[in-house]
Every structure is written in C-alpha cells, then in structure tokens.
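Below you'll find only one chain, the form predicted alone, shown as structure tokens.
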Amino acid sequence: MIDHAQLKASATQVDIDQLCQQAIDFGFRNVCVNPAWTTYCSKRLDGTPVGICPVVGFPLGANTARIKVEEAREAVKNGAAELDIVINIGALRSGFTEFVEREIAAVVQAVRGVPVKVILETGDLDDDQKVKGCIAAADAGAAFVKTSTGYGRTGASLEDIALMHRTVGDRMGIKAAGGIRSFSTAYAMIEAGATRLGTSAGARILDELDAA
C-alpha cells in the first residue's frame, strides 16, 4: 500500500539508491520520485516488483495542460508504472471545475492503461472544493484521488480522507500523503478509507509495525 517517496530537489543518486533498496527490501508498491529520476529508477529496479511513480506538475500544479500531458507521456516512456499529477489548484479554487476535469482527462487519455493519481492539495481547499475535485478526478477517469504533495500548508488529515471516501466510495482509490511518519498515523488513515499511502517514512513505519 506504500508509495515510498523521495521528492526533495536536492536528492542525490545516493538518496535515490537508498530509496530503491528500501522499496525492494520492504516490498513497497512504488518509489515516488521527481521525473528526472525515472529512467535511473527504471534501470535500478529492473527485475523487481517495485514500480516507479513519477510526479507530474509537481509541486504547484501550475503548468499548462499541454506541459502536463507531455511530462506524463515522457515519464511513461521512461518506465513509469503509475503517475501522480497535481491539479491546477487555482482553477479549482476559482470555480473552473470543468477545466480541471478536462486537464485531468487529457493526461489520463495520453497515458491510457497507466493509473493516474490526482493530487488535490487539500490544505488549500474548502470542503466543497475538495468534493468537486474528487468528482472531477473520478469523472475524468483517474484511478486515485490524493490529498497532498507534502509541500503544501497541511498534509493528509483523517477528516479529509473520510470526506474523500464518502464522495467517491469504491469508485476509485484514495491516497493519503503528507505528514504520515508513524505506524499509528498510517493505520488511522487506512481505517478512515485510504487505499494507498504516500510517505518518505515507509521504512520507519514498517519497523514500528515489526516492533509492535
């Protein structure tokens, strides 16, 4: 259930190697990395069950739709198994829900068959906007809706996960990300409805589970 993340701009090859090795050792679903590391991770993880999940339009979501589409296509070409895409947050806050849905749909259609997770950045939204963002992602054909980049004002909250779950039900997956650094927090997110976790503390979380 864990996408093991290393998204710091300052991350070195040593950091990415450690990320990949931990993902292999602990059996994580994906490594979540900036697009520049996609090809390297593809080679590093070749022959393992660990996938690669680059982030698109990260972390602001303020790129044009065309750039997000091309970034997504290149990531898949370079070995991405899944994608996390940041929505145009300002557009959703402005009430341009149809625009947000069309942008998400353009990426989904450009990478047909590759699951797309849509990052709402819930810390910047009110509840009505969160609901509209979830519905737009579902109607656009995305596989998951996701709380946060981890670089916004707040990360994942149990209240947001519960709201997202009430909104999309079993229609799509729900990824909790941002501030998940302990087993107790991870477990609470799953209990609230999360079906995937994004965290840079995956190794620590599973070490706590083993020690329990």
Second form
2 protein chains.
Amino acid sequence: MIDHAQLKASATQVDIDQLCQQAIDFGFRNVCVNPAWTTYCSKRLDGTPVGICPVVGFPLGANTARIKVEEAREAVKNGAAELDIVINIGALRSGFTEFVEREIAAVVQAVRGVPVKVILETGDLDDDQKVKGCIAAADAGAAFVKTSTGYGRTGASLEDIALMHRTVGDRMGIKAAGGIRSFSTAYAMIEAGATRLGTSAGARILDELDAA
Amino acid sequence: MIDHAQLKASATQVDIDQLCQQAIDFGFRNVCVNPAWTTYCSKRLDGTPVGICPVVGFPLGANTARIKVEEAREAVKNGAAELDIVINIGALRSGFTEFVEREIAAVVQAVRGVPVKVILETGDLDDDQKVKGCIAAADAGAAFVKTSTGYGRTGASLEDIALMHRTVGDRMGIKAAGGIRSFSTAYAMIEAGATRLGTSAGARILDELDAA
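Moving on from the form predicted alone, kindly provide the form predicted in complex with a further copy of the same chain as a structure.
Below is the entire complex, every chain and molecule, led by the chain shown above.
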C-alpha cells in the first residue's frame, strides 16, 4: 500500500539509490520520484516488483495542460507504472472546474492503461473545492484522488480523507500523503478510507509495525 | 529592475489581475508567473511596456531536460519576454555539472534571443556548487544567474549575491529573489551586485522609497 517517496529538489543519486534499495527491501509498491529520475530508477529497479511513480506538474500544478500531457507521456515511456499529477489549483480556486477536469482527462487519455492519481493539494482548497476536485478527477477517469504534495500548507488530514471517501466512495482509490511519519497516523488514514499511502517514512512505519 | 512575482500554486485569476495591474501602475519590468498564466497575462498586458517572465521547471528543477525545453518554447510562443529556469539541483549536487550545463544550453538555444535567467536555489548548494552552477550558466549562454525560487530553504543572501558577482563579474546579470520584502533589503542586494530583483513586495518597496 505504500508509495515510497523522495521528492526533494536536492535529492542526489545516492538518495535515489537508497530509496530504490529500501523499496526493494521493504516490498513497497512504488518509488515516487521527480521525473528527472524516472529513467535511472527504471534501470535500478529492473527485474524487481517495485514500480515507478513519477510526479507530473509537481508540486504547483501550474504549468500548462499541454506540458502535463507531455510530461506524463514521457514518464510512461521512461518506465512509469503509475503517475501522480497535480491539478491546476489556481484554476479550481478561480471556479474553472471544467478546465480542471479537461486537463486531467487529457493526461488520463494520453497514458491510457496507466493509473493516474490526482493530487488536489487540499491545504489550498475549501471543502466545496475539494469535492469539486474529486468529482472532476472521477469524471476524467483518474484511478485515485490524493490529498497533498507534501509541499503545501498542510499534509493529509483524517477529515479530508473522510470527505474524499464520502465523495468518491469505492469508485476510486484514495491516497493519503503529506506528513505521514508514524504507524499510528498511517493506520488512522487507512481507517478513514485511504487505500494508498505516500510517505518518505515507510521504513520507519513498517519497523513500528514489526515492533508492535 | 523589478520582476513582480506571483508564483503561488493557489493564485487565482483575481490575484493575477492584481499582479498585472500593479506592474502597470508601478512600471515593473516583468510579471513573473507560473506557465499556466502566460497566455492570460499576454492578453492582459498587451499594449503595455510590462513583459512576461514565466518560470520553467519550477520550483524543483527536477523534470527532464526535454520537458524544460518544451516548456520554454511554449512560454515564448505564449508571449514570454524572459524566462527564469531552475537548474537540476540534484544533478549538480550529484556532481553532474556537465549535465547541468547541457540542460541550460538546450533551453537557451531553444529560445534564442530571449534572455534566460538560471535559478540556482542557493539554499540547497554549498559554495563550490554555487560557483559551478554560475559557471555552467555562463558557459551555456544564459543572461542571468538568480539565487532562489522562494520555495527553498533560504532566499537571497548578500553573501550569495557577492559570491555570484565575484564568479560571473559583469558577464551576466544577477537576480536576487526570495525574501526581499523591504527597501533596505532591496538596496543592500543591489549594493552587493544584484542587477534585478524578484519579489512579490515590489509595491511596498517602491512605497518605502517614496516615503524615504
């Protein structure tokens, strides 16, 4: 259930090597990396069950739809198993919900078959905007809605996971990300409806689980 | 000398309208915006002397060189007068200086004639890496080196401006950005060698200048 994330701008090749090795050792679902590392991870993880989940339009979501589509296509070509894309947050907040849905749909269609997770950045949205973002992601054919980038004002909250679960039900997966650093937080997120966790503390969380 | 910046993911159309109007009223050089707003600003600023400076690979610099080139080309097509691009910080920190230079050169060549400013994100670099970043930007044909995205650990410091000035001399412009919110800070940056300022507080800075 865990996407093992290293999304810092400052991450070096050594950091990415460590991320990949931990993902293999702990049996994480994916490594979640910035696009410049996709090809490298693809070589590094070849022959292992660990997938690669690059981010698209990350972390601001404020590049053009055309570039998001290009970035998504390239990531799949470079070995991505899944994609996490950031919505155009400013557009959603400006009331341009149809634009947001069309943009997500363009990415989903460009990489048909590859699950797309849609990051709402809930810390920038009110509840009405969160619901609209979820519906846009669902209608656009995305596989998951995801709370946060880890770069926003807030990370995942139980209230947001519950709201997202009420909105999309079991039609979509729900990924909690941002600030998940302990087993108890991870467990609470799952109880609230999360079906995937994005964290850089996956190793610690599984260690806590073993110790419990 | 001022690039008037609104680079928040959460910025709405109302925020961008305000940015453009202030740029016109105060006579700022450029508005500095995320790429999704370039076309809108282009219409909004048509017939005014204010330029548009979208950011590329912003703020992490960790997308692929190919996407940075595409993003730069599209921004110029959409009306950009200048571009601020973020280097691949992780690559520089990994010792891949040639890769960093080639990437910058690819962008410079793709938009020939449009001044490219290269954001180092000095808060993630040691002094040796800052110098190598400056030299890579100079050798790649960039017009400016710039300290920070405003999203990093630190903003512009006088020490960094002085180091950049010692490294590139008068061959290039130097843009100080990140945390410049008062006239005294702005003035000190210029004294240290900055030839352009990136700030969201340009209006306040000029008000302070008038009051002085």
